[in-house]
Every structure is written in C-alpha cells, then in structure tokens.
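Here you get one chain, nothing else, as structure tokens; it is the form predicted alone.
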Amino acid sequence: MLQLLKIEWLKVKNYKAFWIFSILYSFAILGINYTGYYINELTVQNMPASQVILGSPYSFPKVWQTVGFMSSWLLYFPGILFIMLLTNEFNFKTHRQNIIDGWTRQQFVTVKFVFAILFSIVATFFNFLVALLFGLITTGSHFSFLGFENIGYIFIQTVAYITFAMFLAVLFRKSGTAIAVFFLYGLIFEWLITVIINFKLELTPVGYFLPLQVTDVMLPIPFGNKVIYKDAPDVWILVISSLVYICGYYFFALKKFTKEDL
C-alpha cells in the first residue's frame, strides 16, 4: 500500500489544481472562522445582552465545536478536488494504465480512499491549529481539552464528505455531473428531504440519518444546537452511522468499478 500511495502522490504533486484547491481551502478555513470571530466580537460589543444567547463560541471549550461547525461549510472544496482527481483518471485513461501495470481494481479504489483519509487527517490538524489560535487569542480564554472530541467529529465529517464525492465520481465518471449532484444534493435536496421527513411526515429523527446530514448533526451551531437539533440521536449513534456510510461509499464504489468496463 505504501508503494501505491507513493505513486498516487506522484500523480497529484505536480497537479496545479490540487495545490490551488488545498491552499484556497486552508485560507477559507482561517477566513470563515475569522469572520465568525469578528462578527461575534462586534455583536457583543454593540449589544452586550446578545452574549446571553451567543455565549463565547471562540473561547475554550466551545471553540473546538465552533471551528468544526464553521469549517463544515467549506467541505465542498475538498469534495470537488477529489472528484476532479478521480474523474481525471477516467478522462485520461490512467486508470487503465494502472491496471495494465499490474494493479488490481481493488487496489486502485482502495488507494484513492486511503489518500482521502490522509488528506482528511491533514485538514483536521489544520482545523485543530485554527481552533487553538482563536481559543488562545479570545479575551479571558483559558486553554481546555473539554470538548476536544469535536476534533474527531471534524475528521469523520471530512472523510464522509470526500468519500461521498468520490463515490459520485466513480458512479458518473464525469466531473461536471458528479460536482453538480454533489452540490445540489448536499446544499438543497438533502435539506429538503430532512425537513419533509422530520417535520412534514413527523418521523424525527429519521431525517438526521441521511448521508451528509448525519455528520452535520455531530457538529451543530454552538449556540443553537439544543433548539435546532433538540431531537437528535446521541452522538455515538451518529458516529457509528457516519462510519457505516463511509464504508458503504467504499464498498459500492469498489463494486461499481469492479463490474464496469475500463
């Protein structure tokens, strides 16, 4: 596997889009959290009573959850990146060359998913640094590992979004189609389906178990989660469900790639 990962790295290290998306994603994480921090400070300064509702989202221990929630809106960046990386294999027929060179189809799919996990580890570590930075600079903030489990939730959510995007790439093999479905489903359709299931059909909390929603519920908005997701299942149930989805993306992507003509 290590040798396969080295080959995978050789494929992407000179790919400009990989670095552009990665750098933009990093700056976006820092930028969206700075925006949230600035707006919160400005709001509390101008309306001190608002702190009763807002609390101190960028102070320890809330900062671990806050950074996770804010950064979750940016997970479409790595999702698009991995769709492009995978569909490029199909467009330029490099997947065929890998199979000719002796890779099995399972190895081809597995190395992609392992690379996605490694990317998620790096992204999670960067989120940790951003949370640490804002937690330390917040007035009156004292360092605390309380709530640090949210960093783990960030990792699971990042892996879930990327592997879902990769599954779509294998399913459609066209970057435009996969990206369109990724955006439309993630931003519009899943939200609508959740509302219909939970509120129209009154089947709460069934709607919280949709593919991306289940990870979103793990990292809710810090000062409103008890209102928005008051009927949400215990977090350990959400974690297990997320891991099941991730395994499902791998299984069905492998099955699709194995049975389909190269």
Second form
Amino acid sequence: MLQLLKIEWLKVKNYKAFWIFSILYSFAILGINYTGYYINELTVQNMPASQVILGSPYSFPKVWQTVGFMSSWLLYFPGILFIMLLTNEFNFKTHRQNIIDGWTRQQFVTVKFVFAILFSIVATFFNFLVALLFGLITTGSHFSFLGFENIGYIFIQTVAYITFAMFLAVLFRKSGTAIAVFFLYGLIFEWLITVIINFKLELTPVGYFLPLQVTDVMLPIPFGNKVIYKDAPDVWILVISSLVYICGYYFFALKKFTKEDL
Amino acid sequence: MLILTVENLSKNYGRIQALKNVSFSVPEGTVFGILGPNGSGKTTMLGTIMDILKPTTGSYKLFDEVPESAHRRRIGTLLETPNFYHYLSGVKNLEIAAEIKQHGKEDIDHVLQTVDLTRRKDSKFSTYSLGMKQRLAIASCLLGNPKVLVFDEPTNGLDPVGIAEIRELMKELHRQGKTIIMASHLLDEVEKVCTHVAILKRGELITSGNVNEILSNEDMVEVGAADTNLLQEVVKNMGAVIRVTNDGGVVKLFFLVGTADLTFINNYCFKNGVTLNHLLLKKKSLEARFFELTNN
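Right, and the form predicted together with its partner chain of this protein, after the form predicted alone?
Below, the chain from earlier opens the complete complex, with every other chain and molecule after it.
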C-alpha cells in the first residue's frame, strides 16, 4: 500500500490545482472560524443577553464542536478536488494506463480511497489546531478535552463528503456534471428532501439519514440544535450510518471498476 | 513458450459484435502483426488482453499462464493513444509508469534518448506535439527493458523520419530477441516489420500465420523490352511461369513463391532474341492481397 500511495503522491505532488485547493481550503477554515468568532464577540458585546442563547461557542469545551460545524460548510472544497483527481484520470485515460502498466483494478480504486482518508486526517488535524487556537485566545476559556469526540466526527464527516464526491465522479465520469450535482444536491436538494420526509410526510427521523445530512446531524450547530434537528437519533447511530455510507461508496466504485470496461 | 494465447474470444458492445470467436497464439521472439481495417477489432483485442475491457466470452493466457497484473508489468504496452498526466512533464510521467511497473528511475534517461525526447523531457506533456506524445508512449513501453512489447498503431502521428526511426527501433528490438505484438491498418508497415500476422475483418479472424505465406503466395517479376509483343510471346513459353499479364505496357510474370530466377529469365529472353531493358522482382501487391483477404 505504501508503494501505491507513493505513486498517488507523484500524481498530485506537481498538480497545481491540488495545492491551490488545499491552501485555499486551509485559509478558508481559519477565515470562516475567525468570522464566527468575531461575530460572536460583537454580538455578545452589543447584546450581552444573547449569550444565554449562544453560550460561548469558541470556549472549551464547545469550541471542538463549533469549529467542526463551521468548517463543515467548506467540505465542498476537498470534494471538488477529489472529483477532479478522479475525472482527470478518466479524461487522460490514465486509469486505463495504470492498469495496463500493471496495477490491478482493485488497487486503482483502493489507493484513491486510502488517499482520501489520509487527506481527511490532515484536514482534521488542521481543524484541531484551529479549534485549539480559538479555544486558547477566547478570554475565560480553559483547555479541556471534554467534547473532544467532535474531532472524530470532523474526521468522519470529511471522509463522508469526499467519498460522496468520489462516488459522484465515478458515477458521472465528467467533472462538470459531478461538481454540479454535488453542489445542487448538497446545498439544496438534500435539505428539500429532508424537509419533505421529516415534516411533510412526518417520517422523522428518516430524513436525517440522507448521505450528507447524516453527518451534518452528527456535528450540528453548537446552539439551538435541539430545535433545528428535532428528534435526531443518538449520535452513535449517526456515526454508524455515516460509516455504512462511506463503505457503500467504496464498494460501489470497486464493483464498477472491477466488473466493467474501463 | 507462447507469449499470448487467445481462445475463442468474443466481445459485444450491445448489439455490435466487436470480436467474434477469435483464437490465435503468439510464439516467443516473433513480431506479430494484427492487421485489419479501421473498426475491425484490433484495439478491442489488445484492450481485452490488457484487462481494460472484459471479454463477453472466451479467455486468454499470457506467458502460458492465467493472466494477472504481474504479467502486465513485464509487457510494455501502448494502447490506442498515449495516456499521460497532462500537467506533468515527460520525465515525471515516466517516473509514475516506472513505479507502477516496479522499476527504478535508472532507465528513464536511456529510454528518452532512444526516442529522441531528451531535449523536451522537462516540458509538460500538454505542450507536446502528437508525434512527441507518441514517442513518450513508446519510451514508456521500453521502461525496464521488457521482453514483450505491445504496440497499437505505433507510427500514428509521426512524420516520415519518425516512422522510419520507430520501424528501425522495432527491428532492433526484434533482433534483441523481444516479442512484439503490433496492431496496424498499414499493410506495408506489417510487411516491413512483422514476421507473423493475424488478419481481422469486422471482428472475425480471417487468417493468421507467417507473413510471407499469408501476404504473398506469388512472386511477380516485371520485365520490359523494346518490342513488348515479341517479349510477351517469348516469356509465355518459358517454364515455371504461372501466368503473364500486360499491364499498360509493363509485362508481369507470376511464379510460385521463391521460384522466380532473374538470371534465368534474362538468359532465356536473350537466347530467344529479346533484349530486356527492365527486369524487377516484386512480391505480389500487398494491397491486392489485403483486399482479396478482407473483401467478400
């Protein structure tokens, strides 16, 4: 596997888009959390009463969840990146050449997913550093590992978004289509479907189990989530559901790659 | 040892049958041409044995064994088009190919030199001309000095000098004892380079075997003299000749393969009062033979 990862690394090492996306993504994580932090400070300053509702989202232990929630809006970045990494292979027909040169079809798929997991580990670690930073600069906040499990949820959510994007890339093969579907589904249609299932058809919590939604419910908004995600299932159920989805994407890609013409 | 054995291979794309029950085998050390017009199934055939297409029915063996990825690492393959990462340089692309084939980087300079691409090795692949892309693909095939090479239309996109160079390279590889499997729709390419040939037509294998046996079963000798009519009269009665044609003033004599003897013909004509001003041994026109094989 190390040798396969080395080859995957050779593919992205000199790929400008990979670095541009990664750097923008990192700055965006910092930026979106700073924005949240700043607005929260301002609100509390101007309306001290608001703290009753808001709590102190950037203090320990809440900060682990707050950073995770804020950063989750940016998961479309790595999603698009991995759509491009996969559709590049289809466009250049290098997915064929890799097999011709001696990879198995299974190796081609597996190393891409392992690479996505490694990328998610790095992204999660960066989120950890950002949470640590904001937790420490918030006045009256004392370091605490309480709520640290949220870092684990950040990891699962990152993997879930990226692998969902990869699933779309394998399904549609064209970067334009995959990216458009990814955005429209994630930002509009999934919410719509959740609302229809949960409220129109009154099937709560079934609507929470949609592929991206399930990870959003797992790492919810740090205040008022009891209202927004009413009757949400236990978090362990959400974690397991997310993992089932991730495995599903992998096995779908694996099946498509091992059974069909390339 | 047989490098490749294809057994009853069929491949359907929906209702279209790209390969129909094809069987043949490629012995070690041959230059094996797969010849056929466009759309005859050549690339489908090579794609199947490289595991990027799944056969509908039938099977194949590589090196007399059930095929697996390790076999492909021992074969240098150029299939259809040069497939490389557009945003990487030539040399970086070769590093990836070498890693997949589990070879070190030590071959890269040498193979780039072989295809005359050293000067542009650090340019991005996307800036290469069609001919340079093709050269890079051939360089990639040569990585790790494999014993078997598979080339699909290897001279595609090359200029005349490039074509000559690649054909010379293939002859050199053959001299080194390598086995080359080459798909081509160019007759003279197959005739100039290959020792064996399989001819495909609309997915069906028409014939396969030794090039000399398949592509020419007659020798042809062109003769000319001042008096064409007298010449024609004289050669008609000469032994061994199968038939005589007069093609717009050029008299053509046909013999069984290997039986045309120019000295004898010259002597015979001179003794019978005809002085030749033109005497040339030609194999039967390949085009004619190819049309004969692939038509009707």
